[in-house]
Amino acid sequence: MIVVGAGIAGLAAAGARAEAGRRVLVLEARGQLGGRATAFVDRATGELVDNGQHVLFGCYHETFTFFRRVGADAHVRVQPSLEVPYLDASGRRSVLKCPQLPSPLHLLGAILDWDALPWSDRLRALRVAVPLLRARRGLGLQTGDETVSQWLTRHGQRGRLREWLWEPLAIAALNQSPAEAAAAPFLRVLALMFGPDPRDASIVLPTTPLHEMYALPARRFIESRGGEVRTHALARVHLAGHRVTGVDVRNESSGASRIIAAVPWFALAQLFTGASSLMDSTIAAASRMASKPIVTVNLWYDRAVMEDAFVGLPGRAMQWVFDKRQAFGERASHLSLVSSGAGDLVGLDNEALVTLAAREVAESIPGARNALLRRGTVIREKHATFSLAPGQPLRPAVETPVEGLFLAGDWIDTGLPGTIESAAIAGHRAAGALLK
C-alpha cells in the first residue's frame, strides 16, 4: 500500500502499518520530510531553521505513541508540570506554575498563586472549574456557533486573566482570533490538557531540529521493516468509479489499490485524476476551507540574551519567543518569535517584520537590550492551519466512499484543531481502518 504525504499524519500511518508487518511506500512531493513541521536550510543565510515553532503538550498521547514507535521520544523535553514564564512590556518576569495537585485543581492553584494578576482576576478563574470538569467528561462541548470570546464572556473571564492566559492559549491552539474561532475545539483542547493526569498540561519542546526530531527516525523505522520512503515524488492517484485504480509518480505507474492520502486540505483536489463522483463533495468541502497563517521571525544575536527556553509576550504582535540554542546546538541566542493568527502581519515585508520582532525583543527581554542583532529571517506559513470559524465546511472522516482510499491529516474530523496531535490521531485511524 501507499501513503501519499510524509508529514506527521503520513509518517504515523506508515509507521503503524510497518509495525503491523506490512510493507509500505511513502511518497513525498517535496525534497524533505515532515510536511508543515520540518526544518530547512534558509537560502538567504545558510542557517538551518524550523519552518515555525511547534509546541506539544503532555496530553498528545497519540503523538507520543508514534514517537515511541519510531524511537523519537528522546528528542523532546517534557516539563515536570506546566510552567509558563511571561515578560510584560517593561521586562518584568512572572511565572504561571502548576503545583502538585490533582487536575484541574493544579491549574486553579497556579492561577491563584500567579502574582501577575490582580486578586479579582485570579478569583474569576474559579468560574471555569465546572465547565472544565464537564468538558473532561465529554459534556458541554456542543456550543453551537458560539465563539471562544463569547464562551469566555459567558463564564465571566475578563481582565488580565483573559488577556494573559485564555486568549493567548486559544490563539496558540487554534491559530485564530478568539473572536472568530468556534468554542468547541478550544474546549476539547482544554479537556485534554487538564485531563486526569496533571502532566497532560505540561509543555513539550523539541530538542533537535524538527526533521531530526521525528521525520528521520520515522524513515529509518519504516525502511528497517522493508518499506520505502521517497522524496521529490509528486503523486497522482487514479480514481475510477468506486475504487482506486493506481498511482503515478513522474513517469512511473503503480497498480496500487490501497492509498492513504495524507495531504493538506488545500492540496486534496490536485491529488486525484480520473473520475469518481463519490469524492466530489469531500473535495469541494476541502477546497472551501479557509486557511490561517503563522509568521515566524528568527533572530540571531551575538550572545545569549535569555535564560528561559521560551517566554510569553502578552500584548505583543509576536506572542511567544523561543530560544533555539538547545535544539540547534548554538552558543549565542537564536530566537524564534511566533505570531499565530497572523493575518495582520503576513503581508508585511521581511525587513518590517524583522524590525518589529527585534523591537519587541529589546523592549521585553532585558538581556537583549545591549546585544548585537546579527541577522534575521522570516517564515510565512500562509496555510499553517484551517479556519475553525463557525460555518466552515465539515471536516471529513478517514474513511471515504471510494474503496481503498483513506484520508489523514490534521484537518480530518478528530474534534481537535489543526495540531500535531490531530494529525497523529488521523494517521493512526487511517492505518487502523486500512488494516481492518
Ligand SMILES: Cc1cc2nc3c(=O)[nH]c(=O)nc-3n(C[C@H](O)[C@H](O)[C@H](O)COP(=O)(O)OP(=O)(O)OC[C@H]3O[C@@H](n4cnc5c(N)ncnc54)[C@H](O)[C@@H]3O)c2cc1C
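Numbering follows the first chain given and starts at 1. Whichever C-alpha set is largest while still superposing within 1.5 Å between the two forms counts as the rigid core. Not measured: the values here are computed from a predicted model. What changes on going to the form predicted in complex with the named molecule:
After superposing the rigid core, the C-alpha of Glu330 moves by 2 Å or more between the two forms.
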The other form holds:
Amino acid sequence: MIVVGAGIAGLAAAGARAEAGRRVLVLEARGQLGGRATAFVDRATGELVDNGQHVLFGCYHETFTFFRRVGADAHVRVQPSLEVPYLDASGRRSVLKCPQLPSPLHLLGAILDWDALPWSDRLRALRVAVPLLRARRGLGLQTGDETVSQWLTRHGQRGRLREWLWEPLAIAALNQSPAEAAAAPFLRVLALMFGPDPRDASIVLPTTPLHEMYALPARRFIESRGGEVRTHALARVHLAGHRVTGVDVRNESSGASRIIAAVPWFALAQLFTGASSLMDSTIAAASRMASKPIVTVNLWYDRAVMEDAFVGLPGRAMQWVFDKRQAFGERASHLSLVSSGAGDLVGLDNEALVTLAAREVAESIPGARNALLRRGTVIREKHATFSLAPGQPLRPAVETPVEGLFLAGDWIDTGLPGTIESAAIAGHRAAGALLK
Ligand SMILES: Cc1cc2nc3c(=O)[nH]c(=O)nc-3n(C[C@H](O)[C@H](O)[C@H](O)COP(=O)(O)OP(=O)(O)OC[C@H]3O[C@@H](n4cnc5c(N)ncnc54)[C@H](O)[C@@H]3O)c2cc1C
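Would you mind generating the form predicted in complex with the named molecule now that we have the form predicted on its own?
Up next: the whole complex, starting with the chain shown before.
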C-alpha cells in the first residue's frame, strides 16, 4: 500500500496503517519530509529555521493522537491554559489569560480581566456566549455566504475587542482576512477551542524545528514497523477506468492498487496519468481552489530582546512574533515574525519586508530598541492554505469513485480551515477508510 506525500496528512495516514500492522511505502517528491510544515538550514548561521511558525491548540486531538503514536508528543510545550501576551504600538504589555473556570466562562473571565480593552468592549464579549455555546452543539454553523466580519458585526463585536481578539484570531486560524473568509470554519474553530475542556484553548508550541518535531519520528515509527519512506520520489498514479493500476517513480513502476494521495489541492492535477473520467470533477474543483499566502520574516539580533516566548502585535503587518531562542534553546537565536493572510505583503521585496518587520519590532518590543540587527531573511509560502471565501469549490471526501484510491490533506472536507489538525483528521480518515 502506498501513501503519496509526506506532510502531516500522509505521515498520519501511514503511521495509522503501520500501527495496524500493514507495511507502508511513503513517497515524497522533495528531499525533505514535512511538506508545508517543515524546516531547513539557514546557511549563514547554521540554525534550523521553520518554513513558518506553526501554532497548535489543545483542541488538536487527532494531531496529538498522531504525535503520541510516533513519539512526537514530547516535542511540544502545552500552556496550562490559554495565555496570550500582547504589545501595543508603544510597547505597553497586556495579557489575555484564562482563569481556572469551566469553558467558555474561562474566556469570558479572561476578557473581563483584560485591561487593554475599555469596559464597554469587555462587556460586549458576553454577546458571543450564546452563539459559541450553540456552535459547540453543532448549531448555527450554516452561515451560508456570511463572512467572519459580517458574523462579528451581527453579534455586536466591534471596537478593540474585535481588533485585538477576534480579527487576529480569525486571521491566524483561517489565514485570510475576516472580510473575505466564510464564518462557518471560524465558528468550528471557536467551537473546538472553547469546547468542554478548558485546555482545548491552550496554545501549543513546538520545541524543536518542525521536521524534527514530527516528521522524523514518524519516519522512524513507519520504518520500525517494516515500512519505508522515500524522498526525492515524485510519484505519478496510473488510473484505468474505475481502478488504480500502479504508481511510477522516475523510471520505476509498481503495480500497487491501493493508494492514499496525501498531496495538496494544487498538486492533484499533476498526480495522475492514464484515463479515468471518474476523477475529472474532483481534479477540476481542486484546480479552481484559490491559495492564500503566509509571509515569515526571521530576524537575528545581537542579543535576546524578548521577555515572552511569543507576543501578539495588534494592528501590525507582522501580527505575531516568536522568540525561537526560547522555543528551541541554544540552537536558535532568531525571532520569527508572521504575517498571515499576507496577500498585500507577498509582492514586496525582501529588503522592504525585513525593514518593515525590524521597524515593527523596534516600535513594539522595548528590548529591541538598542539591539543590533545582524541578519534578516524572508520566506514566502504562496500556497500556505486554501481560500475559505464563500463560493470556493466544495472540498472532497477521502473516498473517491476510483477503487483503491483515497485522498488526504488539510483541504479534505473536515469543516476545519487548512491546519495541521485538518490534515491529521484527513490522514486518519483515509487510513480508516482503507482498512474497511
Ligand atoms: C508558513 C505556514 C504557516 C502555517 N501555520 C500553521 C499554524 O500555525 N497552525 C496550523 O495548524 N497550520 C498551519 N499551517 C498549515 C499547515 O502547515 C498545513 O495545513 C499542513 O501542513 C498541511 O499538511 P498536508 O499533509 O495536508 O499537506 P502538505 O504539507 O502540503 O504535504 C503534501 C506533501 O505531498 C508532496 N507531494 C506533492 N505531490 C507529490 C507527488 N506527486 N509525489 C510525491 N509527493 C508529492 C509534497 O511535496 C508535500 O510534502 C501553516 C502553513 C504554512 C505554509
